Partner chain sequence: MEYIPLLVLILSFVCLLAIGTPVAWSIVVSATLTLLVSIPALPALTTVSQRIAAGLDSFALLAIPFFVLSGELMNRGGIACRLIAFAKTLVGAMPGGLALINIISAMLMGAIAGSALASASAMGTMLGPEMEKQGYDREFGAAVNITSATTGLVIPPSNILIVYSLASGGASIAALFLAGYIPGILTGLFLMVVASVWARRKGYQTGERSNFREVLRTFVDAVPSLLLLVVVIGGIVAGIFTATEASAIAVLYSLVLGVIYREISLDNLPKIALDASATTAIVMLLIGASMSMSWALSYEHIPQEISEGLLGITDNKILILLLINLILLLVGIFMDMTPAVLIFTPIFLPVVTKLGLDPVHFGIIMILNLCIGLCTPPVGSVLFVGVGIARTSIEKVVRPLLPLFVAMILALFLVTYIPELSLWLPSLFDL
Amino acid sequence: MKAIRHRLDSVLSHALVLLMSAMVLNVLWQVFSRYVLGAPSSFTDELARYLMIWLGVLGAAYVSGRNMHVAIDILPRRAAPALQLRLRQAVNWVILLFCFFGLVIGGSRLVYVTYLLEQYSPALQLPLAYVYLVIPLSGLIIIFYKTDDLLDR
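Will you show this chain by itself, using the form predicted alone?
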């Protein structure tokens, strides 16, 4: 399980670097075409928005796997070690359930509905189901991480 987790961390970190690089290049092209060429590119704003969505949602999955997410830890810090373990497990269960119902099931329904309605982005003519696909994907990744955390302890 540790080998799979390490490989997933590596794939996610490289994907995030790639997404961020693409977003930076896209925004640089947008600025260059607008101010230097005087003719702004029509697709760059939309592409930057979609890259930011993927970067943010996949980044949240990556951070969750590294246990670096934002947390209020006043109570756990002051609790006994046994209670700290129980609190960590309870939090992992809550995250796992939210990801299953909210991200995987809800996100899959969103992808399915946008696919059925054949919704496309205005400038790129990209099916919006592809944009929303990151929601259930990141939910599955977080579920994997939290299940591994629960089984590890």
Given for the second form:
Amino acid sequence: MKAIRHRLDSVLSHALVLLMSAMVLNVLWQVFSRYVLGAPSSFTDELARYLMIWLGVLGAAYVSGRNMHVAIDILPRRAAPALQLRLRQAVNWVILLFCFFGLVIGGSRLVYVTYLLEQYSPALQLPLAYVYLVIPLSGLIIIFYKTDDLLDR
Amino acid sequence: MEYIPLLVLILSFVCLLAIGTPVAWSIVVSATLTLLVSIPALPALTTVSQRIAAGLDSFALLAIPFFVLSGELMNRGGIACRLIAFAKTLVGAMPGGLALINIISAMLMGAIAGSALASASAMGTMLGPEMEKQGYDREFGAAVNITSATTGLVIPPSNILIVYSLASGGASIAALFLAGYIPGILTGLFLMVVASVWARRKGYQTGERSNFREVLRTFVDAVPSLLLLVVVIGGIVAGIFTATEASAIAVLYSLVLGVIYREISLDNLPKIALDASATTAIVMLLIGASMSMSWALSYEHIPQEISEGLLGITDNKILILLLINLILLLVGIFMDMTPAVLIFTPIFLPVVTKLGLDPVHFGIIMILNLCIGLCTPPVGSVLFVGVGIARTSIEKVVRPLLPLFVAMILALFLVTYIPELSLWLPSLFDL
Amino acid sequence: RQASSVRTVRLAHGLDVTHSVHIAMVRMGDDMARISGGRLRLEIYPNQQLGSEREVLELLQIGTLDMTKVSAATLENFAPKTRILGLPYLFRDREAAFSALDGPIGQELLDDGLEFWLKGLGFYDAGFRSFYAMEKPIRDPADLEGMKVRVMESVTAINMIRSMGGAPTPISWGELYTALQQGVVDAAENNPPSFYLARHYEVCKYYSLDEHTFSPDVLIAGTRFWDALTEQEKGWIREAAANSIAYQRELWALAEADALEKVAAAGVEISRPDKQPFAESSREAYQLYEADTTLARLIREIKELQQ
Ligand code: NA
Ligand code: NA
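With the form predicted alone in hand, show me what the form predicted in complex with its partner chain looks like.
Full assembly next; the chain just shown is listed first.
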């Protein structure tokens, strides 16, 4: 499992760097096409927002894998070590269950509905299902990380 | 009034936070549970997913990753240190010099961009490490950065004032923009007073007074870095790019300069981009989660019902304004600014206009008030950014935040009860 | 606590509470309660509280919300036939527009949503859209040459501006004021009440009433909600909606006149250019839809209706 985890970390970090670079280039192109070419691009605004969704949600998975999300751990830190461990497990379960029901099930339904109803984005005519696909995808990745965390102890 | 959703929301949220669940997950889980009370499971879960995506679906948000990224590049590329070296020769000898530099830069930055998040990320990344090097508490530095970043929301240009204008049914945007200057600067000044008192008490080291030659030398050194501000401000003023686009230009500029200074090599870039992505993602999950929380609150009419109940108490102008301020402070603690403005403007504006308040004045009161909320846990996007960038924790930042809140609240009360602070400038332009 | 036989209808939209559509919706709520004898209760969420127009349509499909109002431009990404409503100079005037929209053609457009789980209930008036600019009046399509014109997020709108010679720049409505002020775009287009309410007249001093598109607002229910209603309930809602639409169209006329008066008082130069050159220069926007037999047929039918 650890090997898969490392592999996943590495894939995610490459994806994030790619998304970030694409975002910067996209917005620079927006300025360039409008100011230098005098022909404003009609898709950059939309593309930027969709890249943002992907970066944010996929990034959330990456950050979950490294336990970097901000928490208020005033109480847990004062608890006895045994209780601390239990609390940590409880938190992992909360995240795991939410990711399953909220992100994987809810997100898949969102993808399904927008796919079924052929919803396309206004400028790029990109199926919105592709944009939303990142939600169940990240849900699955976080479930993997949290399962690994739970089995770890 | 429907109490069950409210009860579910508060109880689940408090419990989740107490066991140490990360804030973003606590927010989104309790919002989900609240929705499950009144909406069938599948639509409720789908809605939560949609709100997370919708929360990130905004071009203006791009300023966050870009200013984080350009901040990182400025740090490693030798831009920030040259800027700070120059600023230090100017105010370094004063108590809390770096904190003052942070606040002044945040106000300047606020005058360029309409986003407190951008300001918090840029200043936090650039000045945070430097402050620590000079012996400042990391938490104090973060607190100063967080609170001062919000001044940019009142100092124009400001997207949130435009949102308010729309929600108010037509308060003049030009008037709102002019009205924001004095309250924004006033807040900044109060923050500077508190920061320097705190720094003096803590005995943070102050630099030596610099002579003219040093000032000149650091200035010449800093010219290319200062040009960044000129490019960014100039580009916005000249209408070449928007404030959000300016953040991407800042990335390009700081990258090029960093390469010229030979402090950044292309091998470092992926690591820098990854760090910026991670910082961004922490913030983005919080924003997405807050969006689902706000949605649940609006859907259940929770904010309206609370405020209607409270306003039934009195019809004294001073008391009602006090009450509204208290309600908004409370709202700001739990809610993000944009939804709060959209929900509460139509509720409070008729009440205060009946009392003879100018809608422009009330707009400034409201934004200044909600600025405080942006810095308070559990839901405060600027707080999250500031804490995330400083790599510290929310509960550690709360203590140094408290005196700074006093400064912000004092400014808020002056602005509330002295309408001229907001309305004098617009009146000069017949607005 | 009322008996469970009371059905709450949740309607979310993006407009302010002073807008004619919102006022007419409040009347719709009163009517629903009256006609149904209190068995229907309309709950209105204004001001984008529950999301943008596109997002709320999605929530109708998801089944979380029951009704909404969106502009035809938003709907075109959900119900493809409604794309024709973004075409320039499709309707001769307001009467011609409503006689088409309130007849079988309008019904066909409303029914186009059914396949996508959206039940159209009728058209509110959102008037004609016209250009406003910062530097100079747009008297002729040639004035648009090289101008950066803000457009809605709609393929039809983008094509229309491009065919007229302008450079279409999609920017969200909320960011437009600053974009105009900073000169990121040179011009935009909308109906008089929106021009007035969004305060764009503070920045743009030239309003040219070329009236290029008649893009109505559409009242919509989600089919997940609609199909669960009894025939009687559907009847109540249809009646209340029809009353609300008739009332809103009266309010709109007043709002339009009032807005024009107010912006003129604020120093905006209002011009009424000859529409013919604009209509001719934007012909290209039609060509893109002529390959599509359904759209071509709808366009032909609308044109024939106006002969
Ligand atoms: Na600002
Ligand atoms: Na807060």
